[in-house]
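In structure tokens, one chain follows: the form predicted alone.
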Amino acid sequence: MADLTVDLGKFSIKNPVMTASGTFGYGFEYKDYYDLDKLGAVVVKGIAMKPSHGNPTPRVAEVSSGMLNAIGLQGPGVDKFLNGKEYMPFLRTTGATIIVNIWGKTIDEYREVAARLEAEKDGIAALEINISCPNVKEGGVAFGTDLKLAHKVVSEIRKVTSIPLITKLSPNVTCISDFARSVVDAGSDMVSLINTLTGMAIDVETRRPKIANLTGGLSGPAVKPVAVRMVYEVAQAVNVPVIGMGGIMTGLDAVEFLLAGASAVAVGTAIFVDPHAPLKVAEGIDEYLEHHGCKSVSEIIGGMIR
């Protein structure tokens, strides 16, 4: 078995596979399916200052090679997260690798829930910030689309805590590489990418669009040669650890954004489909790495031949 262990700055990962935010819930939905300390880490769901509804139903919809959602970052609060037993107290007994996703309307929620977290932080491996969600009327992508603010609201949150920062980026903009290198000058110790793309589909029945809220992001095999391009563009421009998502089904999808130079990735959709998925995407990857005769992950990182 090669060495999986993968080193991301300012902590390593047992192996690179994590759950992207938003398909995991908060681990404890998935505790009697395998132990949680397996993964390369758990990215739980996004996490505001104040509980949220999220958007009206539907809010799923199933699509050509994918699916579009519209959840609307619904969840608990800091406060229920930090304090309810099936959130970060359940979260602390596991020994995973625990990444919390944060998100805000304004930058002064973010760096609120930010300095909220900071205060308690033991357990916390990293803070993830959601800059990118295409489905909320407030912030989300109004800071991932905007140079400017994508920068002010990472440096807002650097200012109240020490926990390494992860920026999530939106693909919705025409250069991804420049919002990359503006959070990472702005304190952001990684990024993570891709979020998911905008779309939409209608129910030719009805006449009447298949999301309540009109729009939703599109997740799924659909996306993943996007993710993949712009997990390379990022890689060349930035000298942080890139996490790379969108579209991972099985070991091999994953090599592709390691081989394009990301140091991990993150298993979304396919949770749906299999909860055991993210393990299955790891096994793939040892399997590859030893076909291959690699002894270690490290090895086929931006390996990719031109």
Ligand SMILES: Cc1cc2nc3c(=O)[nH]c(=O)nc-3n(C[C@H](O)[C@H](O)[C@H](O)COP(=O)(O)O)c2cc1C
Given for the second form:
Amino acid sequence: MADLTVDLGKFSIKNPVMTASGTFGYGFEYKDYYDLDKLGAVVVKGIAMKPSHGNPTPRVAEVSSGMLNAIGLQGPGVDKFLNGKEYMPFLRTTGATIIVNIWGKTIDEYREVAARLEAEKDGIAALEINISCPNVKEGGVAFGTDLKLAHKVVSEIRKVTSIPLITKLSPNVTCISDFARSVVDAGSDMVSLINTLTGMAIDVETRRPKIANLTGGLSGPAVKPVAVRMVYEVAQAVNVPVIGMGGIMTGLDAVEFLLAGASAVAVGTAIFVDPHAPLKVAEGIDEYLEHHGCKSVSEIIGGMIR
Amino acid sequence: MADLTVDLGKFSIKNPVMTASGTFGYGFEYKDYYDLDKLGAVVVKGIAMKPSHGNPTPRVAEVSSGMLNAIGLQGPGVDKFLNGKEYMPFLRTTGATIIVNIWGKTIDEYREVAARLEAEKDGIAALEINISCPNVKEGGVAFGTDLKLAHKVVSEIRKVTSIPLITKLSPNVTCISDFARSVVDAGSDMVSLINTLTGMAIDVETRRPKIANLTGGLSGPAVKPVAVRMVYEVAQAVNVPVIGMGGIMTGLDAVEFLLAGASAVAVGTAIFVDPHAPLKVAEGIDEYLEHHGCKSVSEIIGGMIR
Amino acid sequence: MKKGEIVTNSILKDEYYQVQFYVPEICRETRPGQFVHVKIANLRDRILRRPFSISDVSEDGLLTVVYKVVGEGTKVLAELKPGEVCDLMGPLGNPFSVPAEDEFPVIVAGGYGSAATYLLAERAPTKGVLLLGARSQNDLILTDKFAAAGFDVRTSTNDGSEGYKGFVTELIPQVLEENQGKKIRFYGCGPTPMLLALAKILQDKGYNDGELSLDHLMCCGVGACFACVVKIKDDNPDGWRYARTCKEGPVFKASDVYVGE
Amino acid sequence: MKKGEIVTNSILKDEYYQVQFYVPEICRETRPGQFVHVKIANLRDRILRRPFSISDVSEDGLLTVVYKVVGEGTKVLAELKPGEVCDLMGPLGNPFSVPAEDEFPVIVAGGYGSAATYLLAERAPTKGVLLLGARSQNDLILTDKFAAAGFDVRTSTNDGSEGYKGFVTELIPQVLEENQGKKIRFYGCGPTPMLLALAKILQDKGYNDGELSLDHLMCCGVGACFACVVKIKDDNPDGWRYARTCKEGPVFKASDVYVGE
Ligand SMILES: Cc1cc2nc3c(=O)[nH]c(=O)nc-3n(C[C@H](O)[C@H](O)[C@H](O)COP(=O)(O)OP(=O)(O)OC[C@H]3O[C@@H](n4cnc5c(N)ncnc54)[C@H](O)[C@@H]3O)c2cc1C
Ligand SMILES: Cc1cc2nc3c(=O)[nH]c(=O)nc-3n(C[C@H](O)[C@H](O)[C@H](O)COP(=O)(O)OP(=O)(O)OC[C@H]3O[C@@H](n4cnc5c(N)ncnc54)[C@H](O)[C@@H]3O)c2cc1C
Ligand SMILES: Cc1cc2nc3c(=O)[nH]c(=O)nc-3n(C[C@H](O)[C@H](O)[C@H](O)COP(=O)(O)O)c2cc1C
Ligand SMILES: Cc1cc2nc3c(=O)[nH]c(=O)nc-3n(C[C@H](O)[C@H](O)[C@H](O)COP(=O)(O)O)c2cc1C
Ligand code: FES
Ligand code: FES
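Now show me the form predicted in complex with the ligand; what you just gave was the form predicted alone.
Time for the whole complex; same chain goes first.
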């Protein structure tokens, strides 16, 4: 077995495969499937200051090689997340590396939720700042598509916490590297990408949008080429670790992201097909490394030959 | 049979299904498959002032539910296009509605090619200005991702020709409606979208990009949700006919675009699967209309119910 | 996840099919009202699983699903031959509580609701009534099987092609009248509008131990993605919250179902 | 497009398979060196067609393709059973010119190149020599069939596991020597580097009527998309242009192939 450990600067993870936020709940839902500490990291679903209903249904629609979703960040709110037994208290018992995805409707809300987590940061390896969710009316994607707002959100959060920060970038922009540079300048320790591409599907029989929210985020294999391209661009643009995601189903898919410059990857939609997908992806990376005589995953990061 | 005629303001087409530029050559290649005048319109591959080699190979790669291409606008140049017997002289004999897709490396080149076509415009129903090809180093996508350049290209072309203008928009932008408004303001009579999404794929065995040009444009069913969303946004933003495309394989796919607000559609990648695809898409639209008791395709354009 | 080899797969009636998978591990654990989440083999460019209620399980490991061909996935499923293998997750979801001996079960079902409640009927110690509604006669399935299990089967159709013409809930008053004095317990499964109407009736009449199987488009099937939510009463200011039908349901207490806007 | 029912589909040797489609219309028109563009049934999320040389056609309408399992498409093709149907476009492309009676054909082939030239060998009035090269013994296919057609078969492998150890082009001098005085005509099909080497040899020695089948990743198969181009000599300032192998090729005159950078 090759050495799968990845050094992310502020901390290391035992293998390069995380769960993508929003596709693995709070970890609790999959605890009977395998030990969560086998994962590189567990990234939980977005946490906000207040509990939130999320969007009306239907929230998902299947499309070619992927899906649209507009869950709208339904969640328990930060208090319940910190105290409810199936959330953070449970996660602390698993021994897994925990990354908490956060969001807010205003810059104040982003800062407050980060401050709350800072106050009880035991067991939290990093915060992933979701400035890119296309499915909430206020905030969310507005921050992810406006360079100044993106910078502002991250620098405000940076002021209130010493927890390592990962900023999750939106692909729905003209030049994603500009956003990567901006959030790194604002103090982000890493970047992750891509969140979902905004899309739409119409039920031709009822003539209504298939997603109650009108638009939803596209994920799954359909977006992989766009994701690999953006990871490559961002890895060229910034000097911090890049976490790549978007359509990873197999170990070889993950290898594409690593070769493009990602230090780690996240698996999302594939979990719905197979809860074991993140572990299988890690195994697949290992097999690739063995087959190519690599001792460590670090040997292939950014290893694409032009 | 329902009335499939579509009024595009400056001219009408007999059914709403065109071929997407670059996927149907110059029409000549498919002449033995069926009569070209059965199509709503034939949109030819991009024409520039000079002949052009295009990009090195490999130029295409298959991906989930789609393909990447970086043909790089190989073409005969406008002189040969106007005089070579398998180009415009042939097309004039077919009776089909002909739309000539044009591109240039500089604003001057765009203007010159438009002026040359204006001088011999017999049989040309419209020019489609490709400001969105992601696969040519100079020009191309730079115009399609810069609001001021987009406006400038179109207004310069507008000065030299009275041929109806369609501007083909790039999906690789933060807000495509801004571009639609800008080019309409500059004198474009219609807009078409989407061109391909910029993507990348890496051969994990050789560690090289699967496309010699590094990145390529993603097309096919994978992009359909993004395309439908953008067509909807643009149809809300401008008052000119919108030509929708991106992943249309069947009549019902096309109906989604029409419901989203497109007045006509183009079929691209599907032609590689089945040269008859544009005709089958038109038949599929007709069946849908009959099934839903619509007398004319115009009844469903923009007919999505929110 | 379990590999489920198809043992039989054939038309049940009209657009309804019945497939049997060999999956002893799932069969052993299945309780009435649970479902399996199926990765249909050979689905072209569709990657998600499809949820189906477990209609029956046998001691020799056969799990039966009754499904209607409605889209791409079920079309492909209907073409699968014995020997082909699908991947199944399950049994998933909250089951129905099997009624006690002194309880008289009244099952109100619509569409594939009869498939989803058959195991409940089979395991009920006291046999009761099945009220089965559908758009038309073609959609009334499994009536023989319920009758064989000892249930009194009454049907309704919207078009009157079989049984009572009207909504299935309109059959309830008579059942109540006929069974006065019995400890009636209601169970429901079917389209959401029907279940909301049923929930309202049960809440009004105070049948608080009634159980309804509510479902919605699913994605993960295990509570992780929040795709499948329905409104359930809550003491927050709105009076409701979105509950995940795959994990907190599909079976909910009738009294918990939020029937407001 | 023609529906081609699979009549046989089985291993030929190692990773090579042979499939026969029943498509009389295509068979009738096929000339040596042409190809079919196949939409492989049951390909999950892959939509494009795959091009394959037509290796043989029979009078009763059977079209033979010999293919190597290299990726997703050929893997799925190898699993298709007789009775399943693929959609075929063809015959496509420029054929080889069948040699005249007084011409002595020397076919230089690599990899599936023997499959692509078999029909040429069969139809050649005068039987000549096949020089077949491959990485190793496993990749030498159809040698018996060429021998049965009357060709003198000589092989080479890079690893020396069968025949001459080295590049197939190194076998050429001896063939020239043995056949002095004959009107030798060269034909070539195989990997591009081999064909470029061969083109250079033929251009140097003046075998201008030689014909080489060059191909590249294809998409439309009919000349519309410009995916499949190779460099062909041209009188423009660069000395070359990109020509579409599907339409202007795959067979080009050896003297037209651009062998520079
Ligand atoms: C808990 C539960 C139990 C079910 N039990 C049964 C059963 O016993 N018999 C039966 O015939 N059907 C049942 N259904 C509905 C069944 O899941 C859908 O009919 C099926 O998913 C349709 O798939 P498709 O690919 O044919 O349709 P498509 O419309 O092509 O599917 C597209 C997507 O929408 C989803 N979808 C479409 N319709 C539904 C639906 N009504 N409910 C949930 N997801 C849907 C599919 O899973 C898929 O992800 C059940 C649904 C749930 C949630
Ligand atoms: C004119 C022509 C004739 C051919 N004749 C034969 C033959 O007789 N026997 C044979 O075994 N092979 C032949 N090939 C190669 C054959 O087309 C590929 O091996 C096949 O397409 C691989 O498909 P795949 O899905 O298994 O591979 P994948 O790598 O999964 O395919 C991905 C994509 O790349 C394309 N592709 C991959 N390799 C090639 C290649 N070498 N050439 C062209 N496209 C490729 C596929 O068509 C597909 O679009 C021929 C190619 C051409 C252009
Ligand atoms: C159902 C669903 C819910 C998601 N919720 C979130 C979320 O709460 N926060 C977030 O940052 N990303 C969210 N995402 C985006 C994913 O984390 C990921 O960026 C995206 O799905 C691309 O990866 P994939 O193709 O592997 O799914 C969600 C995606 C899906 C499919
Ligand atoms: C091989 C290929 C070549 C293309 N060439 C051009 C072109 O020359 N000019 C242009 O405007 N668009 C070009 N396009 C983009 C298509 O016209 C179309 O916008 C895009 O492919 C989306 O539609 P589709 O998914 O139906 O293919 C090309 C697309 C493909 C696949
Ligand atoms: S389907 Fe994912 S939470 Fe229910
Ligand atoms: S494959 Fe399209 S031009 Fe040759």
